[in-house]
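The chain below stands alone, shown as structure tokens; this is the form predicted alone.
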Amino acid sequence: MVADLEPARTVALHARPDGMAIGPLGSDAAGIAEAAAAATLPGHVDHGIWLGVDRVEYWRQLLHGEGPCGRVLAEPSRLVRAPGGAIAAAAVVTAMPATDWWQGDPWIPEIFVVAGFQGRGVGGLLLEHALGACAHSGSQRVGLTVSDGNPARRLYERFGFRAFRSTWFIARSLWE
């Protein structure tokens, strides 16, 4: 999906719900891993995409910048804090480099919110935190992976975000 960016659109971090904590992305892997896996329980349409997933070495290379999505862009980028300090959601931005098919504007390869704190406003704090942060910096557009039947799709689409592109994945060992 891809939004486009209304110069004007300003960097906003107002509503903090339930006292939580809005702070850098900073480097805790492991401690990311462990709060993306409490996003995706058994029963959500992404469970199965990280079976088999090193999580801990995939969150420490999108932190490092290695791999497709390029480095992450550390304004746009957030980690929120439960009271107490459990992460309870993030939001990575990166500077995607340009592709057939994508022009290298920043990227959201990695948006959730642990299952205990959906439904309380923070994943949508995040986007208008990034949305703004991208368009203060000159972006003309963001765009970000979803799979159908994901209900952040529908938060995804009140920020402007719409389909531009559709890909395939074929699970193999379906049939090996």
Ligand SMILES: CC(C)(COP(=O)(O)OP(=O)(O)OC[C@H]1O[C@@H](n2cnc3c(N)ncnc32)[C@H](O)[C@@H]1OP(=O)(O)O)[C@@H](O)C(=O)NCCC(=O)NCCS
Given for the second form:
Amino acid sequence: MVADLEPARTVALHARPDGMAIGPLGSDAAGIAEAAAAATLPGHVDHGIWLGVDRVEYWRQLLHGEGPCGRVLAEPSRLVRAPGGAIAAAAVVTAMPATDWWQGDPWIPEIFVVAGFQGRGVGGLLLEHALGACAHSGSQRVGLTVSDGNPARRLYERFGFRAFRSTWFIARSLWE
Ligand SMILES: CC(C)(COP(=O)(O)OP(=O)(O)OC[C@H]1O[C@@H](n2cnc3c(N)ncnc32)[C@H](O)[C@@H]1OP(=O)(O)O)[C@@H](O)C(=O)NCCC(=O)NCCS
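Let's see the other form, the form predicted in complex with the ligand, since the form predicted alone is already up.
Next comes the full complex, and the chain you just saw is listed first.
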């Protein structure tokens, strides 16, 4: 999905989360990986895609800009800590390299809120911050990927994201 950045646009946010501290993303790959795992519990549409994945290594590469999404943009990326200091949420925004379908604008490869803190406005706060910081630095648009059936899509649409590209998983039986 892609959102064109309009600095003047206002979005009705859910209630502001109480007692949460929002700060720099940092480089704690193990801590963020553990928290991210607690965002997509069994039953979530994205739970299965992580099975067999070394999450700590995935996050290490992402935080070091070694993956396909490019280097992390420090200002729009944020980490949220719950009262007591546990990681409650994070959003990663990267400088996605240009491809034949993306013009090199910022990308959000990861945004998550630990299950117990979902639905309290934390994800909206992270998105609001990310889009605002990207607009402030002169970017025209921001993109991300969302799975079919993920309720996060409603949140993205509220922030002005629209679908612009699809990937299909296809299969056929070998016995027909
Ligand atoms: C998607 C996510 C980051 C949103 O953060 P959040 O703090 O729960 O969202 P907010 O409270 O700011 O906003 C609530 C909206 O988020 C969407 N949403 C998605 N998953 C949700 C969940 N489990 N609980 C509540 N809202 C959810 C809904 O649109 C909801 O608004 P609605 O109830 O009016 O439709 C968070 O729910 C999450 O981490 N989900 C699991 C991981 C994931 O899917 N990440 C996105 C991958 S593309």
